[in-house]
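Next up: a single chain in structure tokens, the form predicted alone.
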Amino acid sequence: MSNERKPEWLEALQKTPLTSRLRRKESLKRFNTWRIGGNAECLVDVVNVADLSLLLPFIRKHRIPWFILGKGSNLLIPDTYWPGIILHLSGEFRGWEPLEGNSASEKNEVVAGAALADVTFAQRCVTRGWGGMEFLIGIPGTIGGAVAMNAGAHGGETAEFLKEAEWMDMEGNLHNSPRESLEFCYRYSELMGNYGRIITRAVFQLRESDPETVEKNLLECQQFRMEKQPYNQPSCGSVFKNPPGDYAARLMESSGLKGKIRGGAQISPKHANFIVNNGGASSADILSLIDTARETVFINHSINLELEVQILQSAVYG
């Protein structure tokens, strides 16, 4: 079987002077919020920029299938074997550091690592009285993913508060791009891993407020999630993008899709744009519900639902 053979590139990778840990045949189930997925030939817990600058050119040189992930909260991982490298950012990529600016344009700034949890970022802004990004409390991902996908909720989007992004190309070179030089739109940016640009950290400028107000907004966002979404079941968050002027959840609910089951997966009875793992769901179960939802909504509303969730596939070689 192909997944029993040792890839030619693996020996060279094991000789590369990395601080980061390499793991072979690693199950990807615990690296995504759906708790679904097969094994990866190699998973690297990338702990610093120096290691990333060695890994990306190595991947490019050897033309290895690869993917980068944080918490895997917007990702469907097939149950099949992954033949390449999964880069899982950790270590120094979890940093959070307020910047002390002297001018008004430099106030309320913080630099956050790409692997920092969105929830942690939102919570740390409370004590500083920095507002605007409280919506991150309900997004179970990382800052890198939030920037790459322009994550948002409750009328706010990540790009509104981004001042600068640091990213690495496939040659291992670091770049700093101001917000105005980057393209962002609804659930999209040009800083996505499959474009060969890996976010390492980002600088945000928050709104000046007070801790009480920020905490109040944070708790309201958190309460909304608990009341409206199946927060206590494995899911990827929103499966589909909202079409212009409408909501994917409304279209799905009006099409009678709420509660529909395939194997161990179910379109949530609580929120139709969430597909949950009721236990033992396979990637095929999830994909079947996705296909059913798209077909049914098109039949009933003549609208093609676009996926918000990503499906694991090989990124460009660079």
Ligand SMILES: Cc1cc2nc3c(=O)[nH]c(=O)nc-3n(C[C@H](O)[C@H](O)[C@H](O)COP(=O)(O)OP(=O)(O)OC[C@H]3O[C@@H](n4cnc5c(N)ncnc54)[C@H](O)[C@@H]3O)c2cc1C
The other form holds:
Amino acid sequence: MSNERKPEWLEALQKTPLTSRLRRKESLKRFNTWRIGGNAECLVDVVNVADLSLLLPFIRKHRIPWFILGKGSNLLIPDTYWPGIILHLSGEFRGWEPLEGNSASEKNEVVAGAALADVTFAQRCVTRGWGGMEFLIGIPGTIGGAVAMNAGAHGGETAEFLKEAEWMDMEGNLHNSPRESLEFCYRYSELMGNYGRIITRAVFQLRESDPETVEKNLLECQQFRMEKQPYNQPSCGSVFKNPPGDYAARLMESSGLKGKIRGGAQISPKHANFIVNNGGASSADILSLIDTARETVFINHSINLELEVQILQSAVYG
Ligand SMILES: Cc1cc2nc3c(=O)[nH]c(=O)nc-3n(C[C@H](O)[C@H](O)[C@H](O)COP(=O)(O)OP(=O)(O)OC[C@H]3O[C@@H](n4cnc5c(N)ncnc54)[C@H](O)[C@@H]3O)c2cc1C
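I have the form predicted alone already, so could you send the form predicted in complex with the named molecule?
Let's see the whole complex now, leading with the same chain.
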């Protein structure tokens, strides 16, 4: 049962000296690409590191349910009320600072803020003639989400170009971790909000190329998306991870799942691993299609599909 009474911690939070804006009872529909979700008790647009270093220990001290989201492009949010704090990075976390160092080791390097849009990052690489991360043009998330999820496409992934990540722990301390000290694998990293680690910015080293080549690659990535994916409908990209040596979409399509409808949600007739919101879909509609897809693929192929999408389902405490 939801409890929408004013929480005890709210007054203390409102008295905390923050520059960041607190929003109350904010609908989370606008904060994810499925356009689904209920209201959050409190959403904070965190504008700087100083505020983040006050908020995280506060959350921990008061044992408040919390979650950090980027653009919510890999997230299923329940239709019900969320009783805690949603952290949404903005302001100085949208930074882009190319390193102009003369040393070879600093060549083609940029420091990108965790709230910078992947698409903006990819477009800025064109101007510089930096290659490698063109795949980000089709990923509608943030740099923080890309590092956290080790986002990738067209044979590339974020961790390949990461040199260093800056993150904050729940006590408000900042850390700098070189890529080699961090564990990454397919759509996984150990730098996740869920593990009490908030990525604040990251240093990337791109490949030397030229603007024409980078732009051409970028346009190819865009063309591929337009042909193969339902890019103009609300979705969360791939719902399931590809199992080793196979594709979730192939397994789903050959199980007859394409086009299946539940309420306002549908397994896309264009790409079986995308579930789209045809209008008015609820999180229950999506979850029901997820269950059906898993069950049907298991019956047909004896393979357990693993979720790529994250579900905001239970309280995460500091
Ligand atoms: C049309 C479409 C196409 C897509 N194509 C691809 C694709 O080709 N390849 C791919 O990999 N993904 C793809 N995705 C999925 C998604 O865009 C990526 O996973 C993206 O990296 C998520 O970023 P986000 O900022 O939206 O993160 P969110 O969805 O908001 O969050 C995802 C997870 O990252 C965590 N997180 C976010 N920011 C931080 C932070 N600063 N610190 C710590 N943890 C954080 C969240 O807590 C959550 O657990 C696609 C999605 C859509 C809608």
